[in-house]
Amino acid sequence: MKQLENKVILVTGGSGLIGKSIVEDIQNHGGIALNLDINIAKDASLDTHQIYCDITDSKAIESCFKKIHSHFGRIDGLVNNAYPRTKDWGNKFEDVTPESWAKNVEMQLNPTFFLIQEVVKYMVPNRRGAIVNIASIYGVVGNDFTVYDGTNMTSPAAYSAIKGGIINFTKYMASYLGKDNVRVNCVSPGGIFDNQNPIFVANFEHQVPLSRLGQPEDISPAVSFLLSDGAGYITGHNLLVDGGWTAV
């Protein structure tokens, strides 16, 4: 039997770089992966497992989850993977406006709360469920800005605050939901290759022990494991999938 056989699992942002790999890996392990994304036709059928959902809208989340539960009869897992952000997301710290800071926190951090609050309505009565939040190494350690030397790239200031908040909120929810047999964990990727500036790629790969940027396929198996019954005694954990970045 495959480790996610017939489990109904929601993946936000399943049309993105890491999201596509997570959806595919869940399917490969026998799960029913539902992609919740804004880059989907609003009239898409639930039978396609592609569902339009604006995760920044709590009412839209409530409506979406009701439809899913009515159609499939249960919700076994949730992966908070979506990564909405403003157009000025890449600005340097000195150029970040208060409005941009607040908007990105609102768009990225708040939906994690909305989504978990909604999904537990369906998990707690059944006394089963697994939630995986996608965080980052930069929610755990400070940034090494030398990897950006020779480029115009940077790491957005709000990113560290948002991802650090998600990691600690994961621990809060794991503690809160433990009595209900609902597990909540994090996966924190390191740098992921996405056709970045070759100078950045070389700088980063020089610093990471495994000497390469990660691929989406490095992240998705960790997510599938934490969703599975094989991780049945793991909750409140932040699994670092970073090529050894945080080990040195």
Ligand SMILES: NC(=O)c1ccc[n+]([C@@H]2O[C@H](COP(=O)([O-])OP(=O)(O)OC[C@H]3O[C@@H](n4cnc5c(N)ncnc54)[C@H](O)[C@@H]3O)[C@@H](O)[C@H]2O)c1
Second form
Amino acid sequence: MKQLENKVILVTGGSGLIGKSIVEDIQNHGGIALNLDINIAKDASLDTHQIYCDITDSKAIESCFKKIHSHFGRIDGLVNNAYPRTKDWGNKFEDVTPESWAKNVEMQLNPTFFLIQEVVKYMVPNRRGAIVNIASIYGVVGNDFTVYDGTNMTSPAAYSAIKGGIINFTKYMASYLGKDNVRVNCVSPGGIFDNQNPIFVANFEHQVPLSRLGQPEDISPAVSFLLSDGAGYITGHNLLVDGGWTAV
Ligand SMILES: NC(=O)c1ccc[n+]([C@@H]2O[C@H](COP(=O)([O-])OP(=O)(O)OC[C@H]3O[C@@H](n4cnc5c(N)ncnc54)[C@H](O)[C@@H]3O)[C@@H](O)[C@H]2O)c1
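So the form predicted on its own is up there; where is the form predicted together with this ligand?
Shown next: the complete complex, the earlier chain at its head.
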């Protein structure tokens, strides 16, 4: 039997760089992966496993989960992976307005709360479920800004606050839901190759022990493992998949 055989697993942002690989890996392990994204036709049938859902809209999530549950009969897993952000995301610290900071916290951090609050309504009565939140190395350590030398790139200030918040919220939820046999973990990727400026790529690869940026396929097996029964005694963990970035 495959490790995710017939498990119904929701993946937010499953059309994106890392999300696509998470969806594929779940499918390869026998799971039924449902992609919840805004990059999907609004009238797509549930049978396509592609569902239009804006995760910043708590009412939309409530009705989307209700539909999925009545169609599939259960919800076994949730991967919080989507990455909504404002148009000015990526501005230097000095240029970030309070409104932009607040909006990004609202769009990126708050949905983690209401997606989990909603999904546990279906997991707790079954006394089983696995939730994986996608965080980042920058929720664990401060940035090494030298990797941006020679480029106009930076890492947004709010990202660290949001991802650090997600990692500790994961521990809160793991503790709260332990009695219900619902596990909550994080996967924290390091930098992922996405055709960035070659100067950044060279700087980054020079600093990371495994001498390369990650690929989405480096991240997805860690997610599938934490969703599986093989991880049945793991909860509240933050699994760093970062080529050793946080080891040095
Ligand atoms: N790419 C990296 O280097 C990296 C590194 C560490 C962590 N991460 C984390 O991995 C996750 C995925 O990142 P990515 O690089 O694949 O991003 P991406 O931009 O490629 O994909 C994000 C997906 O989220 C979807 N999305 C955006 N707003 C949404 C909304 N309101 N509702 C539903 N879906 C929405 C987008 O349509 C897109 O398909 C994020 O949580 C990100 O913080 C990425």
